[in-house]
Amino acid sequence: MPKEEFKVTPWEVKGEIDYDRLVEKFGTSHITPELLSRMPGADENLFLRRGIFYSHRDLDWLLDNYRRGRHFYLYTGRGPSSSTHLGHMIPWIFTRQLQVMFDAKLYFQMTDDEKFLFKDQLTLEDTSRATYDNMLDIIAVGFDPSKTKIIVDTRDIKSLYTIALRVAKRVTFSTAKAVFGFNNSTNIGSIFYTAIQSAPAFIESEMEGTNVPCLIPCGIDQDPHFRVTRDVAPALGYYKPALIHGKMLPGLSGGKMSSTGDAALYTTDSDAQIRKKIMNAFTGGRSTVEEQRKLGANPDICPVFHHYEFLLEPDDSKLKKTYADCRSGALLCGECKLNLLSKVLPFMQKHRDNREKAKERLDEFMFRSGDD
């Protein structure tokens, strides 16, 4: 039987995600072993050894001018509409440990005109708040303030704008339209928003007066922002940022798809809200314990066993065992889900409390024209 078709695009994600075939539809490129050696600490690093950042666009590039001794910058975003939850922060808790990786400094890009522009029901008072909300959860990941800066687009447009009409020069719409589906009842907003997400890609060149690498750290769905962004680049004297893609947390309700709403768990959940949606959520289980003991439960479509996965289980042998026993039945959901409550709620607030203690520190994250 073949596959349901999925659909991944920038805003919408959908269907069951056949990564392999994502990284044909898109013409990326596999991360090969090869190039996870020389990555220093790879294979330390959850996220790279177990495939989850597995697709790149120029990495082997970025890596032998860093060998070299050419050292690039990390650039990263969010679009803020609504509060922040566990797939939203891997790509995050990544991005950090590259900066750590790699001693790199970040320009971390909040997409609140993009939000208001895509999203009708939003105002920009919503995605101010949103902002504000999302820039906590940002600095309690633990971002290194000497090497962090935080550029909210509404805010810090002056020093985007003059990159961004460079970019918008260069693209046509038919290629927005192609790219990214839009059409006649397109707002103009929207057509030119690309050109903005492309700005902090060249920001670092433009301020220190010479090219410098960028690597992005994203999920792969955001790869079509930053072809066009590519294809523009060397047309105006820049180096094509390096990409380096991210598979996307399946929602607690099932379904190969980002998790959203009712399905995520949210850094503002209580304990009791954390607690409702995991025991609540969809599983690779029988109908029956005694069906389960005896046939086993699938593991592969289980949104539990990928939070273990993704993010809450670091011990791979650990993590091992646990496929095992869900597979051979000695495992039940129930204690599955217990097991992941008792990972979820210390991570949870600890991140509480440094979101708390980062409502004081937001100056020394905030963007300023000359940072260096």
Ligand code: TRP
The other form holds:
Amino acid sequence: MPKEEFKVTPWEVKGEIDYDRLVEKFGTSHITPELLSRMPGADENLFLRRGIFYSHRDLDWLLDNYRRGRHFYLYTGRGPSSSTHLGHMIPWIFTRQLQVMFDAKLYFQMTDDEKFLFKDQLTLEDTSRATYDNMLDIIAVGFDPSKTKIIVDTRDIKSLYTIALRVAKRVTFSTAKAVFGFNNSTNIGSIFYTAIQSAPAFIESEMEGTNVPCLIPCGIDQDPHFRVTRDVAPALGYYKPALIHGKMLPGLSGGKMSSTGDAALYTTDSDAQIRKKIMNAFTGGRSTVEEQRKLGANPDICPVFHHYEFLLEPDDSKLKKTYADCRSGALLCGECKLNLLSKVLPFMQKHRDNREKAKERLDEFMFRSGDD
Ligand code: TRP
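Return one more block: the form predicted in complex with this ligand, after the form predicted on its own shown previously.
Below, the chain from earlier opens the complete complex, with every other chain and molecule after it.
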């Protein structure tokens, strides 16, 4: 049975997402078991083993080169529009793991320009506040400062601009319209923006003076940008960046909404707020205890279960048991929520501690161009 209509663009995610259909629609490839077996430590990696990062472009090419001793670098980013929630952190945690797995350098782009342009209500002061706030969360994830450089678009534009210009010259308005759905009332900054998001995919090649392969871990919603990046790369004399795409953690209010912003757990939430959001969460449960005991519940549509799956239950056999007990009716939603809470609270506390320490460490992570 086809799932209801869903929408996934870099600026809007809604409906119940059919991730296999997205692979078809976007023309990406599934990460096969064979490909996984070529990634060192994939079995121990929760996101890979559970298919949370599940799609790619040219990952096979990248791994072939890596096996031949060709190092690549990582590039990911964040549009700083609000506080950070757990869903934002999934690709960052994964990127940190890739950094360890491949001993790779990372460029992390903060697209304060993007959020200013695309969100009517945001001022540049707002986006710059969110940039600082979000950088603390990024650093708290544990990136290696000697291998990680955070680029803030408005601050570091000088190092991106010439690359962005060369990209922009090769992208027509009709391509931008077709890829992003722009129309005549779209502001002209937004139309140019994709060129800025392309730039870090080539920056290491520019800085090194020789082509360096790049891998971009990102939510699959970002793929449209990088289709444009990849299309123009050969003409500019660069490699196409490889991509590895993740699924999006659903928000706790569930129902038809898939957007995480909806009742998400923010790193700035108090324990009491987190408790309230979890206890009020939508679940795959039945309307009465009796019914649930008799008929079981549905973990597949349950955001509480997805929180275990995506991050908070690293033990596969325990996850399997939660799934089975939910299905059979042995596990009720109240108990399951309390159990999640007992995992979320220490996770958040540890993150908050690291976030506090990050305030003293910003300098270690800031990108420096050759001339500052
Ligand atoms: N556009 C992304 C966002 O809104 C931010 C971003 C910039 C990004 N470069 C990236 C995300 C590279 C993933 C990979 O959050």
